[in-house]
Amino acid sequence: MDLRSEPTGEVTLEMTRESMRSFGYRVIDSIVNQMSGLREQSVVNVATRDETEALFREDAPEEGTELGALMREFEEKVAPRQSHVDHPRMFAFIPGAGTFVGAMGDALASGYNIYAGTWIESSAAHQIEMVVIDWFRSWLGMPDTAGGTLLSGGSVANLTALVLAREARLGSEFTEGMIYTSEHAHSSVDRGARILGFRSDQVRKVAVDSDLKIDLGALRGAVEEDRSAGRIPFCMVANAGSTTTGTIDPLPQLAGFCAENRLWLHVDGAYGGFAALDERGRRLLEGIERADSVSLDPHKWLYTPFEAGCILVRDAKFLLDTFRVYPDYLIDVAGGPDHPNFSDQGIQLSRSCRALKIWMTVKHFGLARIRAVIGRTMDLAAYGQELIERVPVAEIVSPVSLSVVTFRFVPEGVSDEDTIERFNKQILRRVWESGRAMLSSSRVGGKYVIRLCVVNHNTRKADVEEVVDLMASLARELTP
């Protein structure tokens, strides 16, 4: 860090133009080298706590560090010790793979230090966010009354949806309110309910059918049972791409049921929502346009860097009614219908400009190119399933949905579930240790499964072939 003193002797944190330009070019070169050489790097890089303590534990320095040395420290100590969620062979969890354009959008937002909370402080950024939100609304087919706001990700979007549902359906008295989810709902639903003060027994997990979609009969029975017991059903959280299996709940039927029973319908589309850009995905997501709220994650299938989440609300006025608060110290920035403040529409007052990287990504690549990439990743997941089915000891547990397939390896003659689980854990651990790929695990119908999820825009057929070949080889090697 360079410290420059003004002629008056005052200390400042300003840097010279040459120092800023030199350091900026150094950072850009590092990012370009990282992105362009990613395929050749190990996917999994995990350091021990003892190792990171030895590398980084120190008192805050009294004197600053020269920028070149600071950059070398980043590249030698920090960069090598991260697993690459944007690697073409990262098939674990729901990976995120941004683009260089999105990264530069983030850099511009940070470099210009855009505060995206009030119109008076960032009118252009506010307009861009309004445009981006309206793009999302139109892609999902939601009505003109819909609006939303950008957030950190799906967890905060789901939390925000629960706040809206509580305020719209229950008000201040919510001790008997009931939330319904599939047993495959994302954990952020439980966490959000806990944050809002709901008891664990107020979140009811409804069984799924043979297709792993929420069982409508079981849902109807649960709602009727709760009403008879004096509880108040008020919110249903549906999956539009569950994390474990990629399953989409029966959205048209759920929309009808929720309207009939005055339940707020929230659709968790953090992973699957942007599949609506693909024709197949749009058919699978039929009914999402009838939701009261939808969560989306542009940092997943829209290829913007972390963090980028979104909540869409069918009637945007609920956002203002729920979150707008005006203390005396904010009367100078009070917005109106034509000059809205996004800080009035969510939890955050201090907001970074997330819209710029999304806007620049879509503007640069265009929908046709993004749509083609989403379609290709869905095709690659289906191709992965075909390859897995050719492995003699492989068993598909849940067929590909969107771009997720779950499976396991069952050695010939083995039926004990504990033995099968240990066998698959060995395979998964060895895949991680190889550094060539990363997959993750979960449970489906009580069975331990390995998940393959394809989202990355850089993933190719050869990457899918490599990881399936690796697992098949390990299954042969580890078979007793």
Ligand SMILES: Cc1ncc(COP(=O)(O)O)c(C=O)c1O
The other form holds:
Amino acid sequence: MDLRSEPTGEVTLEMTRESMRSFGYRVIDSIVNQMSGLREQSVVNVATRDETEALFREDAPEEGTELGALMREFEEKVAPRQSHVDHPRMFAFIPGAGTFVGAMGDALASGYNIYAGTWIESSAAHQIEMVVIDWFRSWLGMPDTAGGTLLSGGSVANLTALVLAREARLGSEFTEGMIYTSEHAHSSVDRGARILGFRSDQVRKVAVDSDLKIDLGALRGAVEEDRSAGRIPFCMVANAGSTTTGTIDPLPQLAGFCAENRLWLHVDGAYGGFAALDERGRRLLEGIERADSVSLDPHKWLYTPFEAGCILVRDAKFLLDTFRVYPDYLIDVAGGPDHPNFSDQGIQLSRSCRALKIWMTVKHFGLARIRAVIGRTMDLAAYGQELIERVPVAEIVSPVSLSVVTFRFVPEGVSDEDTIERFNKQILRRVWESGRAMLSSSRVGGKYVIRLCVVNHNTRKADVEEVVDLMASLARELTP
Ligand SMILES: Cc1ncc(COP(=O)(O)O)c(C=O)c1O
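Condition change, the form predicted on its own to the form predicted in complex with this ligand:
And the full complex, kicking off with our chain again.
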């Protein structure tokens, strides 16, 4: 197939309908083959830098490449060198698995080149984003005053929350402001604080209890100590599903404490927030509705492709108060409160339409089905824990919370932490090398742990059985 885009007459980048159509069909075929054949592929595919340099390093070409050849280059050189974060046996980090519907939502947003910054340039996209945000608000049980905006992901959502908290509670004088969180907070909290000009000693890591939840007594003590030293406590970042262990901090108590102490309560629900769709998840997340702001990541547990993050704010007006500016060259886009501009409510002016893929995903599959899938992934993590417990040398370090369990293998008679760590690293490396599954590691209370996190909508019981069997046989084989 020849997919050339020939310049004719005056030079433009225009393509014929026929070549656009053929190229588009070719791309769709490739995506469908990839998605439908995923289970049979290796989960982990990592190339060395030498290999990728040799494959891709070149000067930008003066002359164009025919699209069929470009597509072959993608399929032969790019596609095989991707680890599949959407593979059903991807249990590492927080897996992200979009659906075909979401991918096509992105294709439409991109193909129609929707500019989701201003109402006049995308009224319907703005309305859809407001609708989607309102769904999220109601799923979490936040009040009608709440609003929000879609972002690239949880990191930017946490950064945005810190900006809001700083503006709302401190204004421009923030050199003594104090942020509280636990050692299990996502690193984007530290990074966000740094970006905003806070020193590292302005982010205080409060001790956790034996369930890895923030210790309220320790928090109270830290706040009092800081106040008496002239510092200004202003923000608490709580976990609603910490990255390593899925821990949910005691949200109702934190909400009460923060209200009493005038702290902005931000809840990082980037991983765990959408568990609220499940009855059990909703109970576990009780209190999230009292937060001043919440981070959510539709590209995690709401099954949309990257990138899709969200910040929800209890009082939506804080977004406008914090971010709106009026340059002269944007006089034409002011539409009044009924016709808001999302570019007035966040860091970005030009924005892609992230709402479309979320809206299409939820509308196509329906909430009942998505809710059932979220519940099933929680069940599968619990099943994983049960299976791991049956492995003689396995030790559960933190039991399932939401859909993460952490554990390690401790060979009989071995108590030296370094030896245990090396043993578990070996097992993990061998799992990766097998290509059959991917898990990741972290530390809990100083112990090296392996994590199993189930999020993927296509993961089945047999996948969980396969990965636990694999680890059990590696533990046997590698036992010193
Ligand atoms: C709890 C939590 N917060 C924030 C983030 C950052 O999200 P993103 O990778 O979408 O920026 C993550 C990512 O895994 C997370 O687990």
